[in-house]
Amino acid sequence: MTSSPQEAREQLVVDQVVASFEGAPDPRLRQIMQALVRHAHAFAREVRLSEDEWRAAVEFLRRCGDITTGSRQEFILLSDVLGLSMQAICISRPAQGDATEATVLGPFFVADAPAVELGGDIAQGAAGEPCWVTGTVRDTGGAPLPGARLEVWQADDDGFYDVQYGDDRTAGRAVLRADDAGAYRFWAVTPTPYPIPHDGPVGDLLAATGRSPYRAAHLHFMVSAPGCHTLVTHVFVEGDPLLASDAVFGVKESLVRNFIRHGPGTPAPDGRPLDGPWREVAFDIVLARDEAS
């Protein structure tokens, strides 16, 4: 506990920071700098931080500057994994009517994909089990969106995104857009739990805590459509034990969905030849319309 002079000392010294952004001269950016101060002030103190766990902090924050790079995001892994990211998009993407549910873009979007026709092949030689991919996109009002554009990507079965592998391969990603009936379908491959990137501080700090690095299994999707919200989501493994512990706390119930597994030589719904066993699924997507819509 500490005492009167020693409080008095302390809030002055947040009075003073507070004060400093008080002629800036954007409302919004004063407002959230002096709240960052006085939440960031007054974390320190209930825990009373010392000056070496304050340069312990900084360390590694400046560790995952250096593992940064165009293909690896440490700080967006950082507030994935600290619930930052969902907290804001729950903050910025309130429930309309039955839109879908928003989940966190993860670390390893990359713009530009390549395009596929509709019932054509995200996975292009990544690993897995072949998995059918069937939904339809409208908008709150039961309205199908024709043309919706569809950004799907995914791990392979080994756990990797393609930018992991460092050999510029392009796999496991893809653009397409809806038919005239707002209807979607391709192929991928059958999502399973990987762990995020744990081999640098963000990981450090999962093993200093005791958490896991894994992700329950899923496959992301952005899509977008004229005047839409655009919705950036997943679609996650119905039965998975991840789920009530995905290392990104990205998982809705609303998101679950059921990969019927079918054996070896059932009939592929375009006829693509399948020696082995693969697996279906279905997922509708529902965009929230813009205010100004």
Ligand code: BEZ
Second form
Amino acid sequence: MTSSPQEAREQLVVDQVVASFEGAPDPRLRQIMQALVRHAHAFAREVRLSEDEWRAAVEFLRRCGDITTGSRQEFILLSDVLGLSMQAICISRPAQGDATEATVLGPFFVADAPAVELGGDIAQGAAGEPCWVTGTVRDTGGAPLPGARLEVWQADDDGFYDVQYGDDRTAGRAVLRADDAGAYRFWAVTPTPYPIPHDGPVGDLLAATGRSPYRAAHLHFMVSAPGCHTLVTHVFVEGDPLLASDAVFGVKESLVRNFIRHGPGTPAPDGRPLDGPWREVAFDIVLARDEAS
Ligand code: BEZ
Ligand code: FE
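Compare with the form predicted alone: the form predicted in complex with benzoic acid:
Following is the full complex, with the preceding chain placed first.
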């Protein structure tokens, strides 16, 4: 193939940089860096990146760094809105039998949430419509997983996680253990849509590109059992108009469930006295077995 002198000059830069990684002792690092260079240069050449645009991109990354703290990770948020977090999950967790699909972890997971008994209320004061959540945990072979550990967390009706209030509250999160039959049940609040943190550079990027920061309503789960892959997933609300435009591309059709609405006065399954409407949802979870087990 013939190339113009300009194309040849551009290709020379790519070749020089790729070659500079040839001696990397770790072959995987060498592969990643060389592919990164090839793709990044191809991108710059495709869009004919100007120096001003390159400077603006560097400034954007500087702002991402400036706003990042132990609890605010703007680079992960950037990866989320670019769909890269979901792509990494997609690549590293290929479908395994009928295993429940994984989705993004998000920034609001907290290890060591309070233990709640089966049938208890994880809301712990979080505002929202009560929601009765039930299901089973089993493996891809169909065996129930007694004692499976379920970590669940969610935003309240105002769209905030407890950790976003800046006080010491713990609400809308818990650790539960499945019973001897691998079944679980708990009260939560009905999930509602909320925006990802959008007061920083990632929010500016979404605004500049006409994209919404809203996530489809969801309840987070991290489920683990010995001999199985730990699953990070959500259950989404059927009929939510935001299912098709989730800001972080986290929605999987297989994770959408009917949150059945019950009017005021309908008795709750466990006899809990309730004044207003409430909902219930069933979400059965299937964990993939570790290869070795
Ligand atoms: C969340 O669902 O909590 C979340 C996920 C990705 C980015 C921001 C928030
Ligand atoms: Fe969330």
